[in-house]
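Single chain ahead, by itself, as structure tokens, in the form predicted alone.
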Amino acid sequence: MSIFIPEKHWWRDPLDKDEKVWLAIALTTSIVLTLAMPWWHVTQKQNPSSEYYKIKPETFDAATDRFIQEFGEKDESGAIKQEGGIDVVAPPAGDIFVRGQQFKWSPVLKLKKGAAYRIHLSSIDVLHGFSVQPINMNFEAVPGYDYVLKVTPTTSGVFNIVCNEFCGIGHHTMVGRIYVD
């Protein structure tokens, strides 16, 4: 709601010196910005992978279970290790799951500086948001979609996964983590 009723066809009025530089200035502006970013995604390397599949979420499921059965790390009785209750595993430089789900994210991935993985990612119930810490890398982990990101770590510590979409009541409780030695 305006303070008062402009005049009746105040747009044939001519523009004021100073609202023509800021115009030019808005424009030139928009005009570069616009420019700026198809060149920043063709030119620049940090872009995310736009590599995706169609799954259906319980196939996703069974194929993170697999993955864990294989690359699980070992204690002494042979069980799987766990940390928080979730499953810890080590895998090679290649394909690696990431299941997000009501209201954990596992396993837990022990990674190597340098080598090169491919993150599957998706959810098995409903939205969630795949955000790294500290270095805040975030993606969506999408129920019925495997979104691969195309991954080569470059620093060693310990970084935690949080969720980044409101998923329930216990949404403040999903943290995962990852590992890089």
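So that the term is clear: the rigid core is the largest set of C-alpha atoms that superpose within 1.5 Å between two forms. Positions refer to the first chain, counted from 1. The structure displayed is predicted, hence computed values, not measured ones. What changes on going to the form predicted together with the partner chain:
- Here Gly170 does not count as shifted, since its C-alpha moves by less than 2 Å between these two forms after the core is aligned.
- Here Val32 counts as shifted, since its C-alpha moves by at least 2 Å between these two forms after the core is aligned.
- After superposition on the rigid core, displacement of the C-alpha of Val21 between these two forms amounts to 2 Å or more.
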Second form
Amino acid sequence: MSIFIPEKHWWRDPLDKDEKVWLAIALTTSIVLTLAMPWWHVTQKQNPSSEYYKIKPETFDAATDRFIQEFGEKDESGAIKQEGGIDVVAPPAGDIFVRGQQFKWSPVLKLKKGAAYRIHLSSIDVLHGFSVQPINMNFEAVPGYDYVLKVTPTTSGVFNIVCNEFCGIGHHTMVGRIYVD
Amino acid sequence: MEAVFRTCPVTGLKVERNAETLVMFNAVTSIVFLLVGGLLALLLLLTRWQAVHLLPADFFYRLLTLHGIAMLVAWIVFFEMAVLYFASAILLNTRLSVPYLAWGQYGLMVIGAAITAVTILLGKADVMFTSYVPLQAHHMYYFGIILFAVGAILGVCVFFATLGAARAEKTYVGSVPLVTFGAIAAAIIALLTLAHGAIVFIPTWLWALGIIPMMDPEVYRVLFWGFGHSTQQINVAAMISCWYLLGTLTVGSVPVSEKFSRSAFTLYVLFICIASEHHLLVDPGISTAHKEWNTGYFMHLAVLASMMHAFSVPAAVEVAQRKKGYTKGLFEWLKRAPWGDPGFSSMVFSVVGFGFLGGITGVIYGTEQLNIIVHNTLRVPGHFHATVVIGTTMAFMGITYYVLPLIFRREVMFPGIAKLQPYVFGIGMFVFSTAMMFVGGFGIPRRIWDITGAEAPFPVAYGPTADLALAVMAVGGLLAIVGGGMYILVAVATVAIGKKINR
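Complement to the form predicted alone: the form predicted together with the partner chain:
What follows is the whole complex; the chain from before opens it.
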């Protein structure tokens, strides 16, 4: 009985065949699962990035502003176009910036299919969740860290960036946008 | 306080009054928190169900924070304290050592939980259960959690002191019973976990008071999950002890191999605490090699332990049933099992729900590449409602049907409702958790008040199938809330007005 003192020498009692077989199955499963991750990491193309840099939130903020000024879509008067109150940027392939803050993702990005981008993702206040819908790809935006995601869009269309890390009472109003054509 | 004993007529165990009283107080308090958390669950469910969308945004976030604290922390840890006192003093036929300290445990945990709950309800701590910095709560929120944790540490100390006293006073010879061994595993994990809790919450409290600067957000995340996920491993070890206990109480099962089961518990102690980086797989700040090492090798040795228990718990039941003569065919033992005993049916739901629904999805979601499509979607709460609610909560519910007659010494009221309760709750939770994971597959985030983007610059749509799945989730959740209400009705009625059992 599992509520009473076990018989003496319980440690020396041999395992039954059933237990040994199950142990072998379970151990094999665990080993296969353990090896699957590095195996996929080496052989497959879709892995979380491990490239990141420490950065001060204000430095990242300024870098994003410079990025918006440099590549922002301008109207006839020379002002940067906006959508939903957020600046619109059409950058060439290369380094681009996505800034999370309560409660806004900026800028709105217009990307080209097949172009290779390095998304610098960070937050300038609290944690935010970078969730690209409907393709459902999710990453964490952490203040103080510049997280570099290497992305080459393969589908054209309209994508939302939904914040999926709770960031305050206005959390559900934090939706950004990416266009790919 | 002098030790006063009585002998339990069912198990023959010597039960000491202090231990018994403390088991009762902790168990009753845990059920009060279950009631609070359950009522909140109803409100939250009716808000997440976009077709109803009951609460306003600020209340949703506030009550979601409280739901996490009430259920994941208060209900479960209070019940675990009862399990620890039971597994030490009562199973080893001894008195509870340092009962004053045990009352300190109870008092601190009650005060701590109350302070945190009130701070949340006053709207000063809309930070969710995880309270990731730099999102800041009022300093009393962290202070309440620290008091609660100190109380829990005292409880674990009383547990170990009682074990030591029993050994010194020779109230038993040889090794401790398996259930106590499992409780020891839970208690060791608890100490390691609470140490992480102290490392993370004390500086955060001082930061909220303005005394020290903020911790690095990523360091906080690492440390928080060293506490937050390992806490769930206390639950796993306590829950599995309860499986063995329920196997013995319901069908008289004997562990098939003490060596096998105890080795599995040891694997938990060695590996499960460390493997918490599956929360951080899509985070910056940690290298790929470290993530894979941590969530691969370490986690899967703990998974191995769970698979061992998944074999030995049903095997023990089968052996016990076959000894009773149910030997026809492969499954007569299962068919003739006491399905009308709520202790037994709760255990079966707990084993199957934890293993298949919660455990397997947990292993899948903890894979680096797959985590990209899982992180912070409803898949995550779908997974842990299977482990913590179907697994841990149902195991504790099943134990309750035996704690009531054995410790409270009252006949279980409304036996018809008690018989049905695990089925209503279990089936409801199976539907709810499965649907929640399905909904998460559409990318719908967790912890969000509105999924349509109605107040956002851009509208968001997940499609009609997602809406249908949300409705299924709501129906399952409502069924589970009815089942939870049945449990609380039976437990409270029995404790308050149940017929006393004469010795």
